[in-house]
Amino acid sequence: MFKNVYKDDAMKRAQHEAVRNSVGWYHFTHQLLEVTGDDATAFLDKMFPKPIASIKIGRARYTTMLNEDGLIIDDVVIFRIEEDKYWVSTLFVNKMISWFNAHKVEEVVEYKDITSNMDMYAVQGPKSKELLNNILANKIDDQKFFSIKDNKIDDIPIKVSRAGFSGEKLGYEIYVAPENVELVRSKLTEYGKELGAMQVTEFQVMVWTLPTEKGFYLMCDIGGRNPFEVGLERGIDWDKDFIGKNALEKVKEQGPKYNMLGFIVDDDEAMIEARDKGGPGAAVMVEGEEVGRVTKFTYGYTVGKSIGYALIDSTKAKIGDKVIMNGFTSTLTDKSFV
């Protein structure tokens, strides 16, 4: 059983609301699979239900991707680096390799983990353009949201990606070989002093906290789900071929049986067990009958209350229900609580 420990941490409080307020930082690498050759388009608009041949140079995506039965297996951020090289951002390059092996037919396309070339350095929160401002050779005023560009930090090539897992409007990533982790760290501390910068360590205020209040899933939120349920299916390309189609088409016509929401837990020392911690989670209950399980729970130090998401049973329960979890009341809400 998990207690919400975390209320009263005050490290994880100070990085969590430097990220909302100013700026944090934090050194975490996603694993990158580079996908090139004549029929890398292709073949990715048959991997990813979302369409790949419209992203321009420069320019990335987010999309699940699913199985035959139009669940998801990944969910992952796309970029168009060159015409024909795009990178596939994801925590599981090496089963992601296995699937890109499985579907491979005669197109002419390679792929290859390019992790250990690369580095990343997310900047979040709305000082971070400043901060990169002062760091960086070019300044990025005017790049938009989902691009990725070149720039240097002295003399040293990076590139530099308008994203980020925090929620927050202002965020970048910086990619950089790894032999010059040092130099975008000691840069980031030098300047990011004067604007209350900080560096964030803590591993539950980068993947729990900041992301939950903001609406943004983990695998263990959405594997094994088709997009309907999880609000994933906007901008699904209905018009080419995609693994999954034909199942999600019908999910689509028919409506989904479950939807995942958001809740609020108004006891500080509520006790909620969930999928993220392993296990099936916490059954959510109505009357004595159970409408759906519980995915994620923690504390939401914006918010100032216990949040999380619960995959919910759309025929029996809705937003602004109550409901009880682990014998405690909670009230349904949207994902979204900041």
Contents of the next structure:
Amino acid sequence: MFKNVYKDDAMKRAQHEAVRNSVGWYHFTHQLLEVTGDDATAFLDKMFPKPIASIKIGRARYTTMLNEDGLIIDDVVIFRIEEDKYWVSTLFVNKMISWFNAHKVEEVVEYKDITSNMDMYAVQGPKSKELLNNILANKIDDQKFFSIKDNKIDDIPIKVSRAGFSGEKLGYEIYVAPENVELVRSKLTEYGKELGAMQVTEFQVMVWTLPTEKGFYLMCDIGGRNPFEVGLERGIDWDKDFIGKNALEKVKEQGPKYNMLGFIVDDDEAMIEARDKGGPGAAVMVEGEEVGRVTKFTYGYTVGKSIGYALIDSTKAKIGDKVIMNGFTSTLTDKSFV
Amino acid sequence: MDNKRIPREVGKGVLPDHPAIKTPWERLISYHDAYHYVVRHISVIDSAFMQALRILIPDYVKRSKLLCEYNKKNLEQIFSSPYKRIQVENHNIHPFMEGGYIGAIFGDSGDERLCMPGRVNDFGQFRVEKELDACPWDIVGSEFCRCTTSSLEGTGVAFGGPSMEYNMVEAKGCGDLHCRVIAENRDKYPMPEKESWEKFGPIATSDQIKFTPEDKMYKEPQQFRQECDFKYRNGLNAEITHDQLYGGLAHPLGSDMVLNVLYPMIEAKEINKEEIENVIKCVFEASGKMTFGEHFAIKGLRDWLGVPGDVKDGRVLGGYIEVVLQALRAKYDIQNFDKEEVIYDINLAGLERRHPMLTKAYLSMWNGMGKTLIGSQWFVWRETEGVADEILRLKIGKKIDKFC
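The form predicted in complex with its partner chain is what I need now, so please give it after the form predicted on its own.
Every component of the complex follows; first up is the chain already shown.
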């Protein structure tokens, strides 16, 4: 059969376990769209289904972005930097700008891509706070989840957000001007040694193995689905108007036709095609009938199994059912594994 | 049959229109068939260019080495230019991604575009595995497998970060069931150094290969599969539509990989241009003659184009050329189309796509085709008098040439 490209890979395992057990750090720059203007709040409230006006200054919120059919076209974190100044963290900034342009009417709002001004380093894991307290000018002991604050390393101004894509309770992101990246790297390396910190260098760990264990999504999982199908309807502000609301209200009434579920594969050497590597993903089969598609397939070092997500016809399979994917038996589960 | 060609507007709107190529006799070649045709057409043109290169550089190792090195460098340069930004956007490459593995992203979309369906089995900063189930380029030659692999490496170099050594450890053109490209980072997976042209392995991670059995192999690329919603999508959620993919076929990929070797040799005076042109002329003219050397090939073409039984002149070849031009989306005007002569004004840029030698190749091939398809009295040539530089006036007619 196929040798698992994760299970016996000591480097990937060490990087994954560093984040779970101590601290791991990595270059994780996303694109940032800065949105400003008197109508910035109202405009963003129109563009996103979750409430924006209620985000306090210095706090952040995760939300999807929908098209008129109520289908997800992006998922983002929105930081409120000032009263009328937001940062939208995305990986599809030019598409977002086009989308904003198409929907901007008379609002007093400006938006610009500031990605080139700001690199981001993720510092994730139970000892991340300790590590950062050792290198930051101001302690972050009281910093709350999904908050962003000004701070310094030596005399260099940075921003620290408590957030991350690893699913760790303690995880931070350092926003720093590109010219000061080396300072951040050197500090993390130097002060990380005594804490057993490790630099995560493998894309598969930062994007697949860590987030998947904790139920986190990539756009390959949720793109083109509605929030109900993928469990992202919580927190939608039904009292305001937003793009996709009418379509989504119908889904709310009728219930979603699909559910995003997790799965665990019994055979450690299984190979299953998934949308995270392109294409449509393997068909999920029950008694010879296709009941869904695999969106992600990876390995959970903490779980100790090959795991993934699949979008499943909600009338045909449920958590606990055995299904066949690419000839391998899997068990459908919740999509949060640890 | 009337000597006149039925004007295009006759019948228009009476029956449904179709996304298709139309022959002079109103035979439709569907979008699907045109796409597959043009991909294979590109491949046979590439094959002939490769034969020319084999004549010009007879030594296998030298030839392979030059193909690998020049094309690696070429792709590295292209992806170090503003073109990189466009392709980064088109493929949704994220700002935190860096490393040679990014080359594989472009390889993947290029594969599907060229009807080389398959799957990415592994994708990480230190190892990538891509398995292809079909390859219309499987006739070009093993040097080409080496060269395309090397060019992925060059693309990856432009993205900094951990480097990757790409190898095509299985190749359909060499008899394997699949093509299998595996890239490995040599810091993580050390191996003895190899020469630049040695692109078939060995590799360090052969125990991690994932093999798809024949009954589960794809026959069509994503843009022709319903399960893919008839478009290509990569793992970073970038979608490329069928029309964008078809547009990409206009690039003379393959031919240019051979020419990329020859241009610097001309410049360095290692070989002269006339010699290259002569070899290309000979190879392509012979290829053209061979295409219709068998009677069943003539019958097949006539059936394909819907040629009326009494048409046995330059129009048959003209009909074929029109299909090629439409498939390549090279614009042309019909100046004359009757049993005496056929004349087209072809947009030169659309045909040669920045490589004038491609035009010479086509002219030689079409001339060769005419000899066996319609008869030795027929010639294909370019007329230049009174014709704008950007137009290739192509004439199919009878003449006497004692030096042909």
